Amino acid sequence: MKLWGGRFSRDRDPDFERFSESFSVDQRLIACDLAVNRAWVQELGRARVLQAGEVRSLSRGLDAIGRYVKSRPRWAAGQAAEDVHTWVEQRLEREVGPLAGKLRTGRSRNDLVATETRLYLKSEISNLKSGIRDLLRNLVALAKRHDHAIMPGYTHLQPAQPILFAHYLLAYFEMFARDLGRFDDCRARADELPMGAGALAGTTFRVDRMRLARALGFARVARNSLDVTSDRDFVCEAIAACALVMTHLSRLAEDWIIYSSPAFGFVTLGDAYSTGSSLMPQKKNPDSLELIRGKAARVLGRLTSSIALLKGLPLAYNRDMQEDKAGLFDALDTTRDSVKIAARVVATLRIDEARMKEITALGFLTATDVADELVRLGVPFSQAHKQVGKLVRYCEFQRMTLSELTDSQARKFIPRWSIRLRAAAASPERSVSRRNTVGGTSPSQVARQLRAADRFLSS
């Protein structure tokens, strides 16, 4: 059965049939297809295009298909339909007979699939947001358990300044909180109804599209039939939001791959999220994090292909758009699964506060604090920067830390060296506590950020 077969001969190339089918991908839209068709049948009845008895029969048939699908997890196995829409109509004919032919009155697969994809995306965004909120809660819980732990902060992956570990975790909280906002924006733009736009020009039947939008849970009706049947901006936007989530997850994964190595030893992954080597008995590999990092590239590739898919298409619908769903589904699935695993990695992560504190003694992380103290003594910052830089160079040559300097050694490079400067050089705790401006890493500012995070999650 073809929904378009009347104009064509039955001489079909089976290889092209296999090449062009989309049922293997769009079968996951079955619930959305049934929901949209139910609403459309009801609307055709209200518009007096279908008689009341026809509406009841078609609705019962669609409900029966829904029960059939729900009771058979492998309902799609072995089916040879061109797409899910064709399969539904074929199945409906078995339920209600020739009346099934009235199902697609006034509509096209173009406005149908656009509506179903938007419905599906809205639901999946809700699932994704739930997973991201779990990840955010776990980040906050971990930050609270280690709210006074000090670690080295890095730029260029080189030691920079001491920070609180909680401050570090809350940086990722901010990234994923922005991701939630992006999905809200994406959902809002996808929340308009294509049904009633027909193939491209609208329908001649007097359906009430506003009423149909309310029935299907859409916030508004698309204003232009030509645009909405060929619009896949919402697909690209959703994949872009997924790509940013995966980028943030990949950055976190990269950090913890590094931090879990013996050279750092800041964190230890739970055994449940690590694997070993088939050859080397001692290995504990952070494969969960590496897979997240690898899957980020996969989602980025989906984004690139989705935009490339659209860039040369003339208005309106083109069959190229069949390819959009594979990319969208894969991006949503990959992101959802990655977020779930990341949240569990966070929940089971072990932190070595002593090791992090030990490493802050290396790399001259308090050098900026010494320069700042010199500024408070009236030394221009450019001069203070130069003096401290020379002192660091000397310490590197002597293989010593700033806290190991004698006063006489320090005064060779900083004539105004004093107990006050020594205290600034030797105390990462002091360095952290003095960064007490809004958004800084001091304990009081981090406590404020944690309270804000709690409010964000509770809202």
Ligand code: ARG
The other form holds:
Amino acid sequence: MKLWGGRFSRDRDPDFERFSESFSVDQRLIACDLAVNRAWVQELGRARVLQAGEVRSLSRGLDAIGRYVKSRPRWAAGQAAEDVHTWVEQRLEREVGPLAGKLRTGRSRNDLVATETRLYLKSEISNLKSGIRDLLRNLVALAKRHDHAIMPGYTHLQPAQPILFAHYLLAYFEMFARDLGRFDDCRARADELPMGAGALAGTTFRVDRMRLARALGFARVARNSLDVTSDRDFVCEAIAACALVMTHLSRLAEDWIIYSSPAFGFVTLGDAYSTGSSLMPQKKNPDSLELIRGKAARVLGRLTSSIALLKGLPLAYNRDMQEDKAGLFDALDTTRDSVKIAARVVATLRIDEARMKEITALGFLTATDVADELVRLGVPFSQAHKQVGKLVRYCEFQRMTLSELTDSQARKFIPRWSIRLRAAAASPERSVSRRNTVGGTSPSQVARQLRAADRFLSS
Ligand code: ARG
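What would you give as the form predicted together with the ligand, now that the form predicted on its own is on the page?
Now the full complex is given, and it begins with the chain already shown.
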């Protein structure tokens, strides 16, 4: 069955039929399709396009299809249709006979598919957001379990300054919290009704679009029928939000791939999220994290193809747009699954606090603290920086840490060396607790961040 057979000969090319079908992809819109159809039938009734009896029969037919689909998880297997909209109309004809032909009065698949994709996206965003909130909760729980652990902070992946492990985790909390906001923004913009826009120009039937919007849970009615039937900005925005989630996840994954390597040894992945080697018996590989990192590339690809799809398209609807859904669905699925696995990796990660502390002592991470103490004695920072730099160079040469220096060795490079400077050099704890500006890594600032995180999660 086709929704457009009249002006065509019977010649069809089965290869092209397969090439052009979207049922294999858009069948997941079935619940949205039925919901929009139900609301549309009601609206056609109110507009006196359908009689009350017709509205009842069509609604009953749609309900029957709903039950059919619900009771068969594999309802779509072996079904042939150009798209999900065609399938529903086909099926409705089996339920209610020729009356089914009235269903598509005053509308087009152009406004229909735009409406359903928006509906679907709105509900998927809720699912994704709840997954991200689980991830955030697990990050906070891990931070609280290790709220005094100190680790080396890196820039350029070179040892920089000591930080609290909880502070490190809360950095990821910030990223994913921003992602939640991006999904909210995206959903708010997607929250307008296309139905009533017809194929491009509106409809001659007097449907009340505001009422239809309310019935379908949309906040507003789209102002311009040409725009809304050909707008897929919301698809690009949603995939962009997914791509940023994945980018953040890939950074976390990369960190922990590195931190779980024995040379670092800060974290140990749960066995359930690691795999072994078929050849090397000793291997434990962080495949969960590697896959998350890899899937980030895939979602980024979906983002570029979604924007490329729209670039240069003439107004209004073009069939190109059918390609939007495979990318959108894949980006949403991949992101949802990656977030779920990441949340579990976080929940089962083991932390080696002693090892982190040991490595913190190695990389001259307190060098800045020594220089800052010199500044407090009145030495210009540029000069302090130079003196401490020379001291570090000497230690590196001698293969010793800052705390192993004798006072006389230190004084050769830093004439004003003192107990205070020695304390600054030797204590990562001191280094951390001194960084007490808002947002800094001191225990009291991190406790404050944790309280803010709790408030965020309970709001
Ligand atoms: N399957 C199509 C899509 O997903 C539905 C709209 C088709 N409209 C059309 N005029 N051929 O975009």
